[in-house]
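Just the one chain here, the form predicted on its own, laid out as structure tokens.
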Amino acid sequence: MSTNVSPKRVGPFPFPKSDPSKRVKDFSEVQQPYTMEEVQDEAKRCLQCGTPVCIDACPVQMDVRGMCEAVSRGDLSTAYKRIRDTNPLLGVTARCCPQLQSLCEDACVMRWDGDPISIGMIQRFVADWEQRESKQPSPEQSKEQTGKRVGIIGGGPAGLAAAELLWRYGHAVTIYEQFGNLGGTAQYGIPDFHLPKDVLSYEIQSISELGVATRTGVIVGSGISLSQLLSDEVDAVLITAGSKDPVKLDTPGIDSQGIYDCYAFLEAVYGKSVVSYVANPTCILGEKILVIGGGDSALDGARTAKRLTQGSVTVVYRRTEKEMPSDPIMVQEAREEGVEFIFLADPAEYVSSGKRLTKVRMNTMELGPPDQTGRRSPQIVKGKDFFMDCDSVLLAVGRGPNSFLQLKEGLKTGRKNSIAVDDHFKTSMRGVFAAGDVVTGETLVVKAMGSGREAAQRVHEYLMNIEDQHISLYETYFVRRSYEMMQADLEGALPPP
């Protein structure tokens, strides 16, 4: 490593945060931005690697290296152009990507002997600058319209990313969304303190302004079938319906009053606005709240409940902290806000007085041999059960793919009723493709976007009858974007379109 490059990132690691004693009383954003001086100093730490593994690790091949080069010299317009080329949700992913967990910052070579480049913070600065200070030109559409029409079922991150790419290829694109707003999990499931909704709304509006049409309140499979859609309105369909089906448990007492699905709770709080929810709450949480689960949604639910009640909130997870699938940064922030954790415990019975939940009998667990996922299986320690008093429980034990459409239309399914697709994202129905969480199960926003973009590429090739000329987005945006091309600012010569 060059001796003139600081091994430590600018500011506190992993990023500046607001005071936990203050933020737990409202829903203001936890992550705090860099100043212009700080973001330039941080960008200057980038080594401009000849083989930028940070881009390789990004599911949408965002030009991290080019962004840092431009920001380091204060050229925010060029920085924005370079990263907006493949990422239509810059401000969203800057905040929602767990960059240190198998993504860009985890791959940064600076991590070998210090702190990785704060890619997310630099990206956020550029995105916020464009939104609040200097509106930049949108990516250009192909000069020739194809005359082809594409329907995208589901307006979450995968659908939005796919719609933008298909529009750029010159297709007419319509998103069919069952809810009133686009955004999917980013809109209904990610807390405001993690992702301010004005950021999401701005970037969705920017996609709409390109010319992507939207029809909300439409449930394909109810009122209009896939075959009708293909016959009357579009030439191809891409299903990006996301994850929705909650895991069903049969724990004794599971139907007691006071037990809520955590995902439904988050949708209720953030679906319209926190103010609207507080005026008409749908969950009676009380003062002692247990959250069952160890993923990001469990942490989001716990921190949301803490803000709403200022009561006692405890996350209960059946494995150890080391095995938690949630972002460790979220665990740290939750602890700062007063959320407690109990590990190696799992509900054995929900106990109620009348119909109202009053306590949970917990099994003590221990870790056994690895299961099919590679993680050590939790096993009950007999005779070590114990009780925990509570007023309510939020269940965050996983969601499966949204199964409504595939079961309704008879599409071939895979694990947990996911939509089965081939290597070209094709389903069992001609002209119908699928991508994102409805295929893979729950995943990260940026990974859903990457899947949506890859599927959109295949839809384009299908519509144009060029399936034997497949363009690899990885090849286009990672391998071919050499340092020399970046220096000459020739990004505009790269497809699409």
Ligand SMILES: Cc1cc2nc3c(=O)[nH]c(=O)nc-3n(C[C@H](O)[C@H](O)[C@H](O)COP(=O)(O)OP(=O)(O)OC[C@H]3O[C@@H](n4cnc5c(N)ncnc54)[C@H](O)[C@@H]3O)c2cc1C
Given for the second form:
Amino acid sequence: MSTNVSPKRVGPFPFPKSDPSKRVKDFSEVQQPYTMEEVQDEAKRCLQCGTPVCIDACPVQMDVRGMCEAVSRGDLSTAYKRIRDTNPLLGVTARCCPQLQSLCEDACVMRWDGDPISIGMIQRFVADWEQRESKQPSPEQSKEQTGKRVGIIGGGPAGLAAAELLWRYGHAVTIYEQFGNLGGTAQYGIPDFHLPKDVLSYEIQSISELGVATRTGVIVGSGISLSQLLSDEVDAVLITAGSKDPVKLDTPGIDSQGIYDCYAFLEAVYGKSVVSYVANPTCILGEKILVIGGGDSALDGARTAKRLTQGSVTVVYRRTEKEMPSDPIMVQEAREEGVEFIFLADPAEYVSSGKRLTKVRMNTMELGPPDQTGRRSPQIVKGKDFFMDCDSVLLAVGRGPNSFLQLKEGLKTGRKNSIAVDDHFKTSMRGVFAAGDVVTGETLVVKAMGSGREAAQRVHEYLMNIEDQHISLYETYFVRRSYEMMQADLEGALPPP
Amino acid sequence: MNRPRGIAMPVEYSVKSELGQFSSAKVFRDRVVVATIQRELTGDTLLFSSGGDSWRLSQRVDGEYRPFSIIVKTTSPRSNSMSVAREILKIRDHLFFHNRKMYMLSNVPEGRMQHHIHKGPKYICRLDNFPFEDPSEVDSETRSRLRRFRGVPVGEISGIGHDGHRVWLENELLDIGLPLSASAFLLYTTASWKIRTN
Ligand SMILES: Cc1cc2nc3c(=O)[nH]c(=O)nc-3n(C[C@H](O)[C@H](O)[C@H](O)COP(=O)(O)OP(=O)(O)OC[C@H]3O[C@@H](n4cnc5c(N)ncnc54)[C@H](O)[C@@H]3O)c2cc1C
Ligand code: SF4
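In place of the form predicted on its own, the structure of the form predicted in complex with the named molecule is requested.
First the chain shown before, then all remaining chains and molecules of the complex.
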């Protein structure tokens, strides 16, 4: 390994991007890949740490160090095998993880001296190579079938990651999904210019091909109840129903025509395909669009609206840019595409002519004392309200866990009607477990996957009556994936999963 | 050694492991060796101060190995095998509670842009309004959103282990300065434990 190779980063960007003036006219991918030579050079910068903090920071303990070691030798097959072992959505997470936000690249020790390794870009290269050039063998299943059946409710990232792990433990797994496609919010929310859908579909298909059964178009809690499922079809249930419930606002005029929930808008655009949405649009955006919110979804909504209308799109956030929860990389990309930002403003009233929205009266805000998160809370500056003309508003002010199933079935709930679970991911109903965003509220694809995998392990231990033998997935990695094992090439000899 | 930036903090520790030295490091305070760190085959680490105190550091926290977590306990001196190991610091998921206040390692201070910390130092911050008093009690929702919390900087860490991992601390963390510095070294920069030299 060598540290003499120049990093590829330019400012906070670890990757080349497509031309903003061109990409804003279509939905093609913004991030552009490295070449084989570049990716090998980047992998060579990895120090091969004895205790790799990059893996500590990864919710699915992806073998970053092993990947870099193999890629630096040009051995993409070994690299793929190493990272695919714990991460079934390689191409998806390579593109969607904000690696510099408390994940692998933020932890990488190279950031102390210079630039962290561009882990996401190396991972992306390996995943794309496997998808486009050289299909590799799937992960192995445990030799023995257990004869146990597990039902997973929700086919998003948490459900998919859990399904694969439960299958590898030797159980018969069925995913019940209300929509026609699996993928959850990665399918219905994350824009194509960020995550091309062929990447997601390919990885979902690879999981299905293992032998994970899927039943789409089934709403558990509506057609079939949890207790019916448990008595007739499965021995244990894992709920991974994600986030859904919109935050209810009571701002005057909120019911005006032209105000849309940003998540519903994104679901309408990306749920089937952009082409079918454009043929039959459900939101009348006009040419002046305001997006309210400061998270990644607000930026996704703004950039989608910009592409659809080529109009003027402004993100309005009630704090300053410093407090924005979104990834700074996304903010910069949005700016390059012509999205504008107004900070320290918050809607006070939606004004319409007839029933149609025409403008928003905005409060000017200032930052007061810190709230529970330590961020300074926005407060209204009296007498400084102002008007902004607009044709439509997209509300991206957060959404809570999908509460439908827990309320319908009487499961114990936690904050914002999330499903309450104990340390073993058990809900208040025997044999029913829950994980992912329906427990934590909206997080990240990779965090939902990590939670799904941990819950899957608990389901397995419950079914096999070995709960007292629990060793966490992190501990298993920590103990088994040692530097010596990798050097001696003994990792392949480890039993699945 | 000069701090790269920020406000002056009274105490500076530096933890340095030699290249090729895979299981030991020295801790300096104001350039004087004040302790040594020794990795055991069990995976635990021992910290010996020049004053004769010693501590055991383990990543097994609340019953299992966890990332970005460490527990520091006193070790009983050989002369007194009856004395019980006392926990003096527990870090779980970057969080630790000390003198009735919650702190977070690797936190983004209030008022600072996230991308300002993609390079350079990481911060130890006091989380004044944090809704929990024990890092083990933090609920899963809060745990999954720790990235959003912003605190008051009371410490700064920077540098890779074999160059010297530097830890600057405000007075309020001084009483745990040594174990905290050793923990920061172990949790955030231990690349140097087994760095490849070829
Ligand atoms: C606009 C937007 C952009 C985002 N961008 C990113 C990003 O760039 N990077 C990132 O890491 N994360 C991103 N996220 C967050 C990420 O998508 C989620 O954290 C993640 O998808 C959560 O996974 P999950 O499996 O827990 O839930 P979901 O992905 O929400 O999946 C839940 C699934 O359960 C199904 N379901 C629910 N109830 C039932 C029922 N009763 N019966 C049957 N099926 C049911 C749903 O239809 C859905 O398919 C974004 C989120 C949004 C909204
Ligand atoms: S922390 Fe960085 S340098 Fe160390 S193994 Fe991980 S990617 Fe490589």
